[in-house]
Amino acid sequence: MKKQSTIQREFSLRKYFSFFRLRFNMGIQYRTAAAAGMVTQFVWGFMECFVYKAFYDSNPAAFPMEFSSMMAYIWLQQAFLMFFATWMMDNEIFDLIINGNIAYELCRPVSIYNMWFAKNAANRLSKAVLRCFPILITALLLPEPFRMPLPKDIGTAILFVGTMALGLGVTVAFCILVYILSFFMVSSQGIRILLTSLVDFFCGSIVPIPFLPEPLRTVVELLPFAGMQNVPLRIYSSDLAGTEMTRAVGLQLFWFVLMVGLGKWLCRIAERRVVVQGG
């Protein structure tokens, strides 16, 4: 018997995989498009250095970032733009829920929540591999002060590698929360575009939490969307160190496990309820 379990246990991840595996690879065939993005991410990520170099110059120590710490911030941004971007989402899936065509999804043998995390988690994934390498290796061949620092030691890079993971399940996490809530929606445009606003504004994509005030500062950094970018970005700039580290990724693993849990539990209630018309 446990033999047998181990067998069905296996076999459910290895469909997974199979959805996480194709949709990577439908994934990174649109070379074209990642290099018009990266083109537009360049002249972002540079514009954005100018600005902010014009700000430190005119009072450095009004700043709560060091700016060799903010290049960093910056061009990790950039480079990984897709793994955090909200606004992506997967439009096939609102149209599956719209015009009824999940009922196909639902008679297939799988997890309606997984076969999404995998899906959306391989579509970010293959969009940031596309784009990451060359403006990273841009970024650290840039002259002073705009050359992204490398991390202050291995420990740094693993972390850093680790909290980039999780903040990915996070934004995947979220994203699927708004593919769920559109089962008790007839339209959702408007729950969409909300959300990811606010996402972008508490998640340190407008301005790093940081810079935000103190009060305000608090309260984003207890938020999930903290979770997303703003901790492996500045785990890497040593922005985050000690205490305030730790508390930090305890709160990114928290909001996982919780936002997965809530998920899923939605996902069941949506599939008990869901109405398709016609035939």
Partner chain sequence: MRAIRLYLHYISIVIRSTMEYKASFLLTAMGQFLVSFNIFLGIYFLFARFSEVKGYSYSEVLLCFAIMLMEFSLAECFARGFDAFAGIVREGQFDRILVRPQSPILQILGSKFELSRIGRMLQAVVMFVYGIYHSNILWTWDKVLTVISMLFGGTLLFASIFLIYAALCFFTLDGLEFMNVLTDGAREYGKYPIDVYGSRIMKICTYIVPYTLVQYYPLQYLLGRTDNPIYALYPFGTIVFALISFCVWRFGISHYQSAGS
Contents of the next structure:
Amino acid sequence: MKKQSTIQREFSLRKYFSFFRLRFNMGIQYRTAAAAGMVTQFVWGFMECFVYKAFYDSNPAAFPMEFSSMMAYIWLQQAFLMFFATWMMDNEIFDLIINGNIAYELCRPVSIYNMWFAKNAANRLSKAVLRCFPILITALLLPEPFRMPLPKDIGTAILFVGTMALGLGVTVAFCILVYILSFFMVSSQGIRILLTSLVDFFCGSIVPIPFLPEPLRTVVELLPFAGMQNVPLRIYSSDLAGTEMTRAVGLQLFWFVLMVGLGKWLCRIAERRVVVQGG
Amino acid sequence: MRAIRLYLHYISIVIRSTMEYKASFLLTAMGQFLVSFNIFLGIYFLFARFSEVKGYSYSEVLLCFAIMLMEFSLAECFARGFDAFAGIVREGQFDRILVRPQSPILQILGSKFELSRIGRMLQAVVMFVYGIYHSNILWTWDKVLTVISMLFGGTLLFASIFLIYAALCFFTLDGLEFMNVLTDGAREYGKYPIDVYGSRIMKICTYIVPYTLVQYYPLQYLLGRTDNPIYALYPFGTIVFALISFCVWRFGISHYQSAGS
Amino acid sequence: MITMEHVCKSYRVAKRNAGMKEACKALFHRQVESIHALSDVSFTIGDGEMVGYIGPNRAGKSSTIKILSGILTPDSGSCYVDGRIPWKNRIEHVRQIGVVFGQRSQLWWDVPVIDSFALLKDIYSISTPQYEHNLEELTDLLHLQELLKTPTRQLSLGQRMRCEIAASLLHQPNILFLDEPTIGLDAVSKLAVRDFILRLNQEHKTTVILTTHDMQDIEALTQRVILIGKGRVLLDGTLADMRKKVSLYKSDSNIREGNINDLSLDEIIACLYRQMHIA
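Same protein, different state: after the form predicted on its own, show the form predicted in complex with its partner chain.
In what comes next, the whole complex appears, and the chain from above leads the way.
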């Protein structure tokens, strides 16, 4: 009995892995787009560096992070843009929900939630993989003060990779919540626009969260969006360390579990609605 | 005269088409507003902490950003047909344009008119008013003319970049996303006066794509950092850039006609 | 009068192979392939003639239409339409011709058809009395009365095609190019369109050049057929000429003695394609 269930689990994992692989291979086909995107990201990165240099020069004491940590933040942000960009949603899924073809997906022996999760994560990973290395390598070789530093020690590096994965998980879980939202609404376009622009600000992609003034900063750090890029990008340069880091990673984990749980629960309700209404 | 009448006829049809989808129009406008509002928030919080950058105050930066945003919105509103040109070429619509006895530029300008950019424009106007209110500029007629000349030059500059993008579509539709650097990038980073980014960027933005002509130089006059009124006329220099982009466009069309698609 | 003499046109197409390695190679060295769309095409079409221009896909039909309408410049050869070189005085030339691309719409999707027509009046600078006269006649012949106030997106394919044809004739061109005008239409609309083209040709002496895959169009409309394949004119004559040509190739296993006159036009064309190795 027990053995059978492990076999079943293995089998079902393989199923989601194949969704993952399909999407991944699809993603890496757009090479010219990736090359062009890379040029854009390079320019963006440099411009950001110059802006923050100018602000740093105008008042170094007011700068809330080490300058080199800021450089690491900027270059990692550019290299892994596709990891954390919440505006990059899968329009296929919205179409599926709007035109009712979602009913066909329900006929397959897969959990919609897991499938969406696998597809989304793969899409983001494939897009980031193509772009990240040239950007990272260049950033590591830039002249000071714009060079991206290496992590302090191997432990930090491991923590960085771990929280990156968790941050990707939080981002994907959030996006799926937005997909599911459109199950329950006639038109979700408006709320989607509002949500993505709010998140864009609160996740620290416009200005890093440490730059926000005090009461606001504390609140924003408690929100789930702080667990997207904010945590790993700051752990990398040890800007986030010690108990503060432990708390941030704990929160990240908490929000991840909560959002996945909520997503799965809502997904079940939505599925039942589709079945009852006949799509 | 006849061309203007025809253009207005086009626009009236485009606006009537847009109004068939009012909800979608309002949402797009809202999205446009929110995106630039986020950039504004970024500036706001940075200045709350630093109070000035390279000698520019908060209200001065807001003025700079507002003018840049207006230029971009105007260009996008009027010249959106070029921005969306990849689709026109891909779907073979350009053949239809060529079998009509009117200039292709007029037909493409007329084919799109993005009213939803009003969202971005609104954001820009609010910041502009705030900037005017809080800056110490004495609004004499020469300063007003400076702003008008900036708006003219900037809109022309962005429209010319769209035109170059459209001309490149005749050669390839692959990887043209890099042109975003020149359009979205300039809108995004044109929020600060260009000298903030250092002398190298200043040079690139003068000799390669002349953003400084519509931003940094006239801004110096507007903010009273120089008394030389010649700076207020710099935006007209973009006419040269527009002529060059027109030549690129002509070259693109002749390539299209000889190579097919 | 339309004359084409020794017109050649070839395209250069970048060759692309699948795979990461090939994609990298292509970055440095583009392999270019030449495709001969037209090689030495010559024909003359008199005023008021109605000609079917047929051939399999990629035979060079649309290249010919594009050259005649001034969109494309040929590599060599000469081409005159009523004394004009189409691509040299393009704007002057296109004032005198009408083009219907069967698969692409020239009407504005979301506004009533009459609004699109009014814009065409301005584009072609048609005088008001002339416009009203032409519109009345076309409305009458194509039965557009009820359609003119309807937005294009609400029209059926057949209704839309009738409007498209009217749109191409508002400026009273002497030459009309029809590129697959009956594609996808139902039986009633097809007959209506054919009937109209026939009347147009008889009453206004409009020269009509028709490309189509629908052999019934040819049978119903044209005396003369130009068959093109692999960029060459293979046959220029009447339908009877085509039958004769097929009978020369009796070796074709699909044709038995004596049944040549029973073959449908589709079968004749298929035989010709097969025998000339152009399919």
